[in-house]
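Heads up, the chain below is alone and in the form predicted alone; it's given as structure tokens.
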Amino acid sequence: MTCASDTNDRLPPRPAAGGDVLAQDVKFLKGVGPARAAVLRDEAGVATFGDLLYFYPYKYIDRSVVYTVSQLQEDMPYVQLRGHILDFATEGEGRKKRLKAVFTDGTGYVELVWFAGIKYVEKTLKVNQTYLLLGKPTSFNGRFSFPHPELEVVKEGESQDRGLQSTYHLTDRMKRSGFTSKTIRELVARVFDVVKDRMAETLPPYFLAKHRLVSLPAALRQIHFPQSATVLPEAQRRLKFEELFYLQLDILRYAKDRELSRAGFLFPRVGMAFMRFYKEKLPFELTGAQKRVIKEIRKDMVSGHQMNRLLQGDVGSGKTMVAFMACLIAIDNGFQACIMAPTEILAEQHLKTVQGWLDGLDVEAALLTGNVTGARRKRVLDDLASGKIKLLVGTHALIEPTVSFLNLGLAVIDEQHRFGVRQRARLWAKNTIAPHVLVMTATPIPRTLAMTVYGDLDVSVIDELPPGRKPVKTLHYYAENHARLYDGIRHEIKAGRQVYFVFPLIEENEKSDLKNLELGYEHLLKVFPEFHIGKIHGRMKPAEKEQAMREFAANHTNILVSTTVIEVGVNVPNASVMVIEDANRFGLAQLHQLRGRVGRGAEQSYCILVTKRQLSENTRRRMAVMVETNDGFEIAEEDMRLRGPGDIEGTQQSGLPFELKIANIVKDSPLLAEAREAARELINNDPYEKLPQNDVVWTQLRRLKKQIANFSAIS
């Protein structure tokens, strides 16, 4: 089979189909060709003329000032010099070969060095020609040198003020192929020369006026060749706004399509089970946040559309109670409900909790996990299919093909990030009409990320803790304070409470980390010979892990030495101390999740972060945030500020509907909110995509979706 790119390499230059000049293969651009086109495609994702225009600079250098060699100092950023080359010399052989030149401006001498593209440099640069040099000076033994400088011939009488100059991210392979920021600028300029005034606008005129946006051709030209520092922000705002707008439009259109097309079960009744539980059996008064969220869920259930709601709340905020009461609404309306948990032990705990709440309500609940086998499993499956079991609690075993509900009306998914989209879809297929879906997470998601990554889900937030729950006290200890720490632990255990000791387990250091855990375990056995100490980590067999957690939950173990496998674990109200060793190796979100394992009982609980004394500024800030606040949403926002949106709870920016080339959902969050509102307004005004003034919007969205689909097929 012939690869498309191989075929194209043998074709003569030709205009792109339909006359769309921006869709032309970049190899047909003067100065590129097949070999360099392959480098641009593989290293920068640039395959067409249009891609080159959207290959944005990452910074700009002010070229309004020309320095002299005598003015150079250490740690200067990019500088300009005006002078000439005195001579060239080559050193080394093969891959170690380098080209050196002596450059002077009359006030001193500097060395220029090239490690790649040597033939091109020798062919194009001349001795005694006047050049304007741009580069980053490095100092060694009092002598300055410039690796791979940019050199531009200066014509007599020409202004030396080059204003702001764009700089592009270049990989090592691009540099070896002769690409510099100057090369990219030249190629971009050629695209503009070819395109001239044939560039189509991607937003309607009324939209540009309403949101004060410059035109696309103007924005693209200014982003690569800014005339001044005052016009650059206007170009950046236009291009960022467009990216965020189409991102939000895609998400909100998907949600709107689902609302318009996907019917949902109607649950009009608040029946006997719900009312008896609420009036007679509720173990504590609901918080205002819990009441608000139940009303939001109830509104979904009578809308006639399928509910897809994300329920956020810190550990201990009462999400399970809200989910259980939602299940009762489904059951009162003649439907079944299920709660799906990420682990068997957590599923067992959920069942034990709901069975206590269901006592006397004439509602049968059952468990289905991998451990439920044989005749017991058959009985559960039969009773589920007949409708006798109203509430099924389990793990991913619930989505197996052999599991058939009579009429599943509500699916509650605990810790959503443990279940993939395909798995949830298999759960939807358990009924002719997809059941309502309530996704629970104890990982607070920053608002900016939630409106993007979970933009198709309606979000409910429980932002209050139940009355009487004491906030966990968080302390930061240095490693040399272990003796004091051990005294405090001994005091807590003698008072009848239990302790977690968590060690990091990072994949690339798994062997050394496991060794650290084992050494830590052995050390604690010596420090606390009077107490029972257990251990748990991911390399243990499932049955061993289950046993270790059960013994801790039953208070047979005083101290549990663990990796982060307990992050999503059982509820042990008696555990009052969480010690996190090498806390500097954990992210804020993970530290907060671990801290949530304690503070579940009435006693005061503690989280002790243990680190070495020498810490980076970023790490010191993380520790300070943990000590200062227990607010999960505050922590999530700070986490995203410190780390960027790259990988918050496994949600990578590459997982967004479209790649963001210039916008950043953290730094540009006010613009994101504005773009989302603009997208929402457009969809509400044009839900069926019929208004002619919006044709350009829907055409561009389809084009973007097609590009992503094509790219996914290739990759």
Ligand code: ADP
Second form
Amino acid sequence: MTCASDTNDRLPPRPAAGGDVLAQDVKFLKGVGPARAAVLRDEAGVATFGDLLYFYPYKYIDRSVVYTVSQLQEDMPYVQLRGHILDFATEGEGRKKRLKAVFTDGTGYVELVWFAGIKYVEKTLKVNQTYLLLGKPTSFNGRFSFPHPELEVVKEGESQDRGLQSTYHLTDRMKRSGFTSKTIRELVARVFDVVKDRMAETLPPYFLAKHRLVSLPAALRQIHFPQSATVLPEAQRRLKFEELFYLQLDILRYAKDRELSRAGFLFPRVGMAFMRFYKEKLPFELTGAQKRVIKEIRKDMVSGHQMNRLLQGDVGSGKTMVAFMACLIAIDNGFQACIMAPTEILAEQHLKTVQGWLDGLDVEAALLTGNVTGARRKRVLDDLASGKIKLLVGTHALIEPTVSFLNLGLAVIDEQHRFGVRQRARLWAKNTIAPHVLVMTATPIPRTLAMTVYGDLDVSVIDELPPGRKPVKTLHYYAENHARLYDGIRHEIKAGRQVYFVFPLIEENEKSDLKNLELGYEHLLKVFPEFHIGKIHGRMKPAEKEQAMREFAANHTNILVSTTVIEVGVNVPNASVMVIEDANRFGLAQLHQLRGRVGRGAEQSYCILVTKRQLSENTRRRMAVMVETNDGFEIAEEDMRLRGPGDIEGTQQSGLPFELKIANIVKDSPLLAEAREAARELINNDPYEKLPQNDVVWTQLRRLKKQIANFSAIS
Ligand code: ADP
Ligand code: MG
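Alt. form predicted together with the named molecule, vs. the form predicted alone above:
So here's everything in the complex, that chain up top.
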């Protein structure tokens, strides 16, 4: 312990101000110089000696095995050969110039090729010298060729076992400036030579012991120069844990600050409306998950702090009922509530639903959308200001400045991803104290990501569907099997059911072979002359859309041809088939949303994904996932795996407070949970950031935040 704090005194952690070694400009490192330093800085974000240590390898090559030329096969990863160069030759002129060499180990010949850095290669490599070669073989005309191999002199009798060797991401510009993984390794080694292990810990000793983490110098050394495959994971764990820990610490600290500072209305009363509804009017038994979430919301409402809760629940899981009951609590306590939906159709549907539930309860609900105009609008606004309207349902028209409530206590936002954070904030101005906010989403954000990105929101999950639902059966059809598909559909419609047909485009596009909505519609009219077919798309006027939707809801049309405008929320329980044409055009989240439009009634429902036969690996995987599972969370996790976390709908802007260099919030989710616990515990034990043993932690956190601030100031 004394030893570690001792080190702290002598050498503050990376990249501290002042003249310590790690903070030195990388151009002063032997073998770098100003020109290459600029490349390192621009391309890899490496500006100092210390940054170089944090420029982590992205993979390791097992160099314990040496192959022979005769053993080479197509599609091999990086391999090692031991042999010598017989001959050099240059080909081409100017930019096309390349250097080739013939390499042999006695079992056969391969070709080595360099397109850049030719002078350097010619100067350093010699014929008849024994080299250990490392490279990725590519096969061309039956001969193997190694573009830009790494060559290393081996002496007679010297061991060839290089263990695991780190490989770094190099941009083209870095390569052109002569950087290879080998040079990076050499530079890193040089930094270690200078600083030895005199670098400060970024985590306190007690913390390292408690979470079984290796020291920072050891971890950094092993990450670049792993002694064996067994110690490497320990180094990785330490560095990942540290990243995730500081990430969580920052988020949780912010959440705590907010919790302490943001007062919220108290809704202590369980009143008439809630009780009467619960005892007499509830149309069905609540699921266990619904009950649990209502309890969680109630707890927030008596905490004295503003609720900021994200409610995640798969399509059809019954979020509306939860929202409605939360509204009743607010209303029972003398406040108004509002429910905001992303579309007019959905807002209207919500109003209809809640008005049905409110029947006989003496609670006035009203609609406010862009469609509500003139005298009608004025009356709504007046009744809202006077407090006559207790529950307002609408679209984003609700957050316009002209809309003022007497006493808004709860705002429910349905389908969160259509509302930005900034729009959410506008709700807070609707009362002297910010109203409680419940955000609902059926696009489940994977738990791991929600934890990280929405650390400031509390998350509730409805992970149970109402009983009696038959899971939707999902089938993947190739386009040539349309006839069989149409037969099935005819059968369903004759049995009284309805069908959605979704097309990804609404206009004819000559360049693509996509069947668009118009063509599809025309085609279906011919295929099903005996049925009524409606259509709905984004270019139609709102009134036309509504009309089409209403006709479908009333079962006047048997088939609804549509674009993704039906994606969100619409409820037609009698619809039992969802056909998605050119399903490859859709992402997983969208496919799952679309599928959620069926399976809402008692009948067995189907989702048919139609694609051509020729599919990319990724698309094939997406279709397989849809066929395999109905679980929105599983799909969200898979989506994130296929697309990467930065891409998840609605989260792009939120981003992470710090860049993750080694940890991955999907792959490392167990570690993330552990780091989050550690952060929570530390904050609870040291809420005022006073304990001396945590000095290191708070200093490091401030340093990280400052780096980010500096960075955003630059870019
Ligand atoms: P979502 O979570 O997708 O918004 P909804 O709130 O629209 O789901 O609910 C889907 C359907 O399930 C609605 O018709 C709703 O009335 C019904 N429902 C909700 N909760 C239950 C329950 N506990 N038991 C039976 N049906 C329920
Ligand atoms: Mg809903």
